[in-house]
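The chain that follows stands alone, in the form predicted on its own, written as C-alpha cells.
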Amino acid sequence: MYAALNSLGFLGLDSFVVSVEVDIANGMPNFDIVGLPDAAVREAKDRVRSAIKNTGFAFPVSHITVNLAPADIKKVGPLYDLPIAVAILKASGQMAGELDRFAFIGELSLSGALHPVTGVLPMVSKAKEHGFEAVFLPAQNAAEASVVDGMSVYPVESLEQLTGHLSGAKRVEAAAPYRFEAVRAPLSLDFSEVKGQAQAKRALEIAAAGAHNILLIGPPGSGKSMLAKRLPSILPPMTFEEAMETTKIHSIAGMVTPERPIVSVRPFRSPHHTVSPAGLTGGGSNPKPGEVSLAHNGVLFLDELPEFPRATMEVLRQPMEDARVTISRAQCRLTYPCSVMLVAAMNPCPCGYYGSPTRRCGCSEAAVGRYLGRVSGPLLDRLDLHIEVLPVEFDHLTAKGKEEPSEAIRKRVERARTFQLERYRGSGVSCNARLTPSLLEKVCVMSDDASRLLKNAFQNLGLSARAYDRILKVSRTIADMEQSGQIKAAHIAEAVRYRSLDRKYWSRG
C-alpha cells in the first residue's frame, strides 16, 4: 500500500517542496525514514506512532518505509511528524480522498496535539508559488502564515481535528488573511530626552536619513548608548517587502509569535560583547541566521566596542560590504541578508577618558594604543560617520527647554528617504548607504567648488578609496535632507568633519 502527500522544507531562506511518501508493506514490523533526514525527523517515527494510536486509529503492524523526496537536500526539524502521519492513514486505508492540492506542516505531540515550528513563512511563500490550495499546520503558526496573500490556511489544533475536516465530518475555517499596515518606533525612548548633545543628534539624523553605519567615541556617561537606542524612534517605518524579508529572518529563527506575526518596526539588537563570531553573523551544525541577519533593514548596536573579540569584530566586515552573510558547510551553502545600520560605541581608552576636557586620563600611552589598536583599520574605514561624543555641559543639563522630540527628526528623516526612493527607483537600490560604483558616479554630482574641496581632503587627509566613496554618500545625505540636486561644498565640508575623527585617535604622535 503506499501514499505520497506534499510538505515543505527550507534550508536557510531557500524553501523547497518535499513529497512525503509512505508504503506499507508485509514483513516484520519495522518503520524506517529515508531522505537525508536528522535527527529531529528520524525520532518522527516514535512521535507519529504514538499520536496515530493516542487519536483512535490503528498503527499498521507492517515494515513501514518513509521517504522525504529530494533524498539530496537534508532535511531538519520536526515538522514533517503530520504529513508523515497523515500518509500513513492514507496508505493504511483509513483516510479517503484527494490530497494532491494541500500541503501539511507540523510537530506531533504524543497525545496527537500539534506544536508549533519554525520557517513557516519562506515555506507557506514557496507553497504559494507552487500553485497548492491550501496549507495545512499547527494553529500557532496560523497568524504567520496568513501574511501570504492569496494561500488558504488552515489552523490545526490536532490529528484528529485534521482527519475531522479531511473526511467532512467537522470543518475547520480557514485563517482570515493578515493585512499588514506600517508601524513606526514606539516612542518610549524619545530625543526629547536627550539634554545637549546637538553634534550627536545631527550626524544621527543624517545616519538614519542615508541609513549610514556611525561610530560614537566618548568617555563614560555622556550618552553613547542613550543616544543609539533612541536611533529607531527617528526610522522611517517598514516597507512590506522591508517586513517579509526580515518576518523571514525571524520566522527561521523561531522569533515570531502569534501575537506578532510579522516585524513591522524595524530591529534593534545589541549583542553583548562575549557573542560568538557565529553568534554575530550565523553558523552552528544546522546554520542559523546571526545577529546581524537578525537586524536586517534595523539597527546592530556594538556598545563598547573594543571589549569584542578581534575576531568577532572582523567576521563583520564583509557582511558590512555586501549587506549579506554566506555560511558554508559540508553538506551546504546558505546565504542571509543583512542590510543593516551599524552603530557603535566606545571609549576611547580603559578607563574612558582620554581626550576629555573633565578628567584626566590614567592610562599610559601604550595602554591607550593597545585599547584602540583592537579596532582595526579596515572596520573603522568601514564605519561612515565618526562623532566624538562629549559630557553634557552643566548648563544643558539643568535647561528648562525641551529638546527636538523625534517625531520632528523623523520627518525631515522620512522626507529625506523618500527624495531617496523615488531617484532610485527601479533600479534595486533603497537609500544612500546601498548605492553601487555605478550609480554613486551618476547621482554624486558636485559643484566646481565642492569637487575641489574634496580634492584637498583626500589629498591632506590622507583618505583611502573606500572614505572617499562614503564621504560621497554622506554628502549626498546631507544635500537630500536639504533637498538640493547638487552636492555643494558645505555638504562635503560637513561630511568630511564626521571622518577625521580618527586621526584624534587612531594616528596619535
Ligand SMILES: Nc1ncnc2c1ncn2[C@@H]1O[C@H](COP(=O)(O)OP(=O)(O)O)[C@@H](O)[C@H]1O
Given for the second form:
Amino acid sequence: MYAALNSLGFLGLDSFVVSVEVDIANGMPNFDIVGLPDAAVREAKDRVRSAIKNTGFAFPVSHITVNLAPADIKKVGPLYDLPIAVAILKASGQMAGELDRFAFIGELSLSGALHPVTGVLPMVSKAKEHGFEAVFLPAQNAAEASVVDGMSVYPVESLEQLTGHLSGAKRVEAAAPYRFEAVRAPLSLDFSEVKGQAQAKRALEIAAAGAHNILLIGPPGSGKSMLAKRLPSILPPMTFEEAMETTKIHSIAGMVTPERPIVSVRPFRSPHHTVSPAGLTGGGSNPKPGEVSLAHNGVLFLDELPEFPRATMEVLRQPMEDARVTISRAQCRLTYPCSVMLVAAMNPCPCGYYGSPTRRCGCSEAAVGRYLGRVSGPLLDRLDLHIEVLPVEFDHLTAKGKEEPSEAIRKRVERARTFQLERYRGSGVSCNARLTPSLLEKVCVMSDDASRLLKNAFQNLGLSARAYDRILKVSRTIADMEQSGQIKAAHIAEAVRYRSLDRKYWSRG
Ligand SMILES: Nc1ncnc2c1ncn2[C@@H]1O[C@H](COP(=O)(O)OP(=O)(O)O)[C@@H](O)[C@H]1O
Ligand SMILES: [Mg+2]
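Could I have the structure of this protein in the form predicted together with this ligand, to go alongside the form predicted on its own above?
First the chain shown before, then all remaining chains and molecules of the complex.
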C-alpha cells in the first residue's frame, strides 16, 4: 500500500517541494526513512509512531518505508513528522480523501500535538509559487505563513485536529491574511535626545541617505553608541519586498513569533565582540544565518571595533563587498543575502583620549599604534565616512533649545532616496552605496572645479582607488540631498573631509 504527500524544505533562502512517499509492505515490522534525512528527520520515527497511537489510530505492524524526494537534497529538521504521519494513515487505509493540492509541515510531539518549525515563510512562499491550494502547519507558525498573499493557511494544533478536518468531521478555520504595514523604527530612540553633535548628525544623515557605511571614533562617553543606535530612526521604511526577504532570514533562524510575524522595522543588530566568525556571517553544521544576514536591509553595528578579533573582522570583508554570504558544505552550498549598512564605533586608543582636545591621553605612541592597528585596513577602507565624535560642551548639554526630531531628518533622507531611485529605475540598483563601477562613472557627473578638487585630493592625500570610488559615491549622495544632478566642488569637499581621519589616526607621523 502506497501514499504520497507534499511537503517543503529549504536551503538558505531557496525552498523546494518535497514529496513524502510511504510504502507499507508485508514482512518483518520495520520503519525506514530514506532520501538524505538528517538526524532530526530520522528521529521522526519515534515521534510519528507515538503520535499516531496517541491520536487513537493503529500504527501498522508491517514493513514501512518512507522516501523523501528529491533524494539528492538534504532534508533538515523535524518538519516532516506531520506529512509522514498523515501519509502512513493514508497508506494504511485509515484516512481517505484527495490530498494532492495540499502541503504539510510540522513537528509532532509524542502526544500528537504540533510544535512550530523554522523556515515557514520561505517554504510557504514556495508553496504558493508551486500552485498548492492550501498549507497545513503548526498553529504557532500560522501568523508567519499568512504573510504570503493568496495562500490558504490552516493552523493546526494536533494530528487529531487535522484528521478531523480532512475527514470533514470538524473543520479548521483558515488563518486570516496578514496585512503588511511598514513600521518606522520605534520612537523610543530619537535623535532629538542627542544634544548638539551637529556634525555627527549630518554625517549619519548622509550615510542614511545613500546607505553608506560609517565609522564613529572618539573618547568614551562622547555619545558614539547613543548616535549609532538612533540611525534606524532616520532610515526609510522597508518596502514589502525588503520586509519579506528579511523575515525569511529571521524565519530560518527561528526568530519569528506569532506576535511579530513579519519584520517590518529595519533590523539593528549589535553583536558583542565575542561573537564567533560563524555567528557573525553564518554557518554551523546545520547552517544558520549569522548576524550580518539577520541585519539584512538594516544596520549591523560593531561597537568597540578594535575589541573584535582580527579573524572576526576578516570574515566580514567578502559579505560586505557582495552583499551576500555563501556557505559551502559537503552536501550543499547556500547563500544568505546581507545588504547592510555597517556602522562601527571605537575609542582611538586604550585610554580613549588620544587626540582629545579636553583630556590628556596617557597611552604611549606605540600603544596607540597597536590599538588602531587592530582595525583591519581593508575593513577600514570599506567604511565610507569616518567621523570624530567629541563630547558636547557643557553649554550644549544643558541648553534648553529643541533638537531636531528623527522624523524631520528621515523626511530628507527619504527625499534623497527617491531622487536616487528615479535615477536608477530599471538598473537593479537601489541606492548610491550599491552603485556598480560602470554605473558609477555614468551617474557621477562632476563640475569642472569638482573634478579638479577630487584630483588634487587624490594626489595630495595619497588615496587608494577604493577610497576614490567611495568618495565619489558619498559626494553623489550629498548632491542627491540637494536634488542636484551634478556633483559640485562643495559636495566633493565634504565627502573628502569624511576620509581625512585616516591621517590623524592611522597615518600618524
Ligand atoms: N550629545 C549628547 N546628548 C545627550 N546625552 C549625551 C550626549 N552625549 C553623551 N550623552 C550621554 O552620555 C551617555 C554615554 O554615551 P555613549 O553613547 O555610551 O558614549 P560612547 O559610546 O561614546 O562611549 C549617553 O548614554 C548619554 O546619556
Ligand atoms: Mg559606546
